[in-house]
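What follows is a single chain, given as structure tokens, in the form predicted alone.
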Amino acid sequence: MTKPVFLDFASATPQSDASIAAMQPYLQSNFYNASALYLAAKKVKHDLNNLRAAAAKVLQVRPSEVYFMAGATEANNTVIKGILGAYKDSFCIYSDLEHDSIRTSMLHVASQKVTVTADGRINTVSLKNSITDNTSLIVCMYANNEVGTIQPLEEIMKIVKKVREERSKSNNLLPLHVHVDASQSFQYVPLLPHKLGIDSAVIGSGKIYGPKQSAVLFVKAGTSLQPTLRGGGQEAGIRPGTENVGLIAGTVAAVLETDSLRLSESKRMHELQMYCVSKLQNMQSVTINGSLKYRLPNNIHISCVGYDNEIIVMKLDELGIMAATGSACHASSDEPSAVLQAMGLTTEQIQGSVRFTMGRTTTKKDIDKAVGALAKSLLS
């Protein structure tokens, strides 16, 4: 049998050799609790500090602004609940482009949804008009996980800057915190929080060839964040509990490796993306969703009008192609994609939507196989 072609890198990435190697010393020989007082444990604590500093250097932030979390979902929840918990009677602004860990959290807090454009980007006019004196938090995914659209963060931050200036003049002391989920974007777009002007950001390790259930969270110094967990005070109290230094080592190794490969992989992915798009545009019943201009280079999201996407994905799987339908992070749900609904796609377009996301091992031959398998699936 020929090796299957994996085209669902937005949902999961294989752990890289560098990440696995970085974890190994802490799984058995250096297993000590970093909070213990004996010398071997202090060495682990020293390593933990170095790992924090290494991640901070990539983000160009202070080590004290870097926290290690048990995944991006936990980090997103920590920020949302932490900010809204610190500022009573305030509310959050978000859109349907967000990850499920954001959208589901919005059901339990005071929030307001803004509209999105047809090509899958936040409507900045809607966002600007939604900000009131009680807005304490804006959540904006750097790039959407379904259609891959990169959000207009610079434009959003210009709006935020003006609001902050107006609040300072009116003695409104409520901060306007901006949180960014950069889990999908980090491979292809640098994350420099201070340069962007954002207040917090998360990178999910499982999306960048690191271990799953681990993440790097940046929180700007001076931020008032109400803790959602209680424990021994680790991670400055934001994420208490004995640090899993092995997971952290694997995560930081993935961050460093991803940062070093960004330029070359972005160029290679874009070439493969355009090659695939050129082939798909010649296929009847196939349309491409989302912006091609503001888009992650590894993402190809299509609609096959008149077809059922679950059947397509199963047929592709039988032909050796692993792809996704809807939001790969929303397990076992029959609900239509909130992202595609917000973009204004028709019911038929949503029902026929399929996502291909490429990664480090993807080749031109893989694209040829995937397009050929798609053509067979639509004929059978």
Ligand code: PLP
Second form
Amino acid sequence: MTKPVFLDFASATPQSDASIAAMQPYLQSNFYNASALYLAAKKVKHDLNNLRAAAAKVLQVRPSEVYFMAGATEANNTVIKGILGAYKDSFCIYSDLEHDSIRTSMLHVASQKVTVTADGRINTVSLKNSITDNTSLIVCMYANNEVGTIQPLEEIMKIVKKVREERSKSNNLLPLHVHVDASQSFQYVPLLPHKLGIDSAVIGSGKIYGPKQSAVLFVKAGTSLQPTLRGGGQEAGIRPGTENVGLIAGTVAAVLETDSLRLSESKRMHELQMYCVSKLQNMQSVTINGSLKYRLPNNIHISCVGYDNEIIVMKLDELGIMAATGSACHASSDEPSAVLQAMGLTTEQIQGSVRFTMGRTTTKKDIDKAVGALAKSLLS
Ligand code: PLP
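Switch from the form predicted alone, shown above, to the form predicted together with the named molecule and output its structure.
Below, the chain from earlier opens the complete complex, with every other chain and molecule after it.
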């Protein structure tokens, strides 16, 4: 039997050899609690400091601005609840492009939703018009997990800069914190928080060939975050609990490796993406969703109008292709994708939507197989 083709890298990536190797020393021989006082534990603490410094170097931030979290979901929750908890009576701006860890958090805080353009980007006019004197937080992901669209962060930061200047002139001390979920973008778009002017950002390790349930969170120095968890004060109180240094080592190794592969993989992915798109564009009843210009190079998101995506994905699976309907990042639910609805896709387009996301092992042959299997699935 031929090996199945995995085209769902936006939902999970296999852990890389470098990441696994980095974890090994901490699983048995150096298992000590980094807060203990004996020499062997102090060595682990020292390693933890070095890991933090290594991650900080990639992001070009201070080591004290880097926190290790138990996953992107936790990090997103920590920032949203932390900011809105610190600034009572303030509210947050977001859009339906955000991952469920953010969208569902919004149901529990004061929030205002802004609109999305037809090509899958946040509407910056709607965002600008939604900012009031009580806005303390803007959440905008770097790139979307379903359609792969890269968001206009630089444009948003121009708007934010102006508001911050006006606030300082009128003595409005409420911060305008910008949080960026870079979980999907980090492989292809560098994350330089200070250059962008943002206040916090998260990279989920499980999307960059690191261990799952682990993430790097940047929070700008001086930010007031009300802690959501209480405990022993680790991670400056933002994420208390005994540090899992092995998991952190695996995560930081994945960050370093991803950073070093970014250029070559982006180029390779883009070529494969264009190859795949050109093939799909010749297929009847297939349309491509979302901007092709502002898009992660590993994402191909289509609608097969008149078809049911769950049936397509099951047929693809039988033909040896693993793909996703809409977004496979959330627990299965019958709710139509909020992202595609916000983009104004019709019910039929949403029902027939399929996502292929490529990764380090994807080849041209895989794309040929996937397109062939898709054609077969739509015929049968
Ligand atoms: N943010 C984005 C953009 C994602 O794609 C995901 C994927 O699930 C998450 C956050 C949540 O990551 P995790 O499930 O690892 O907490």
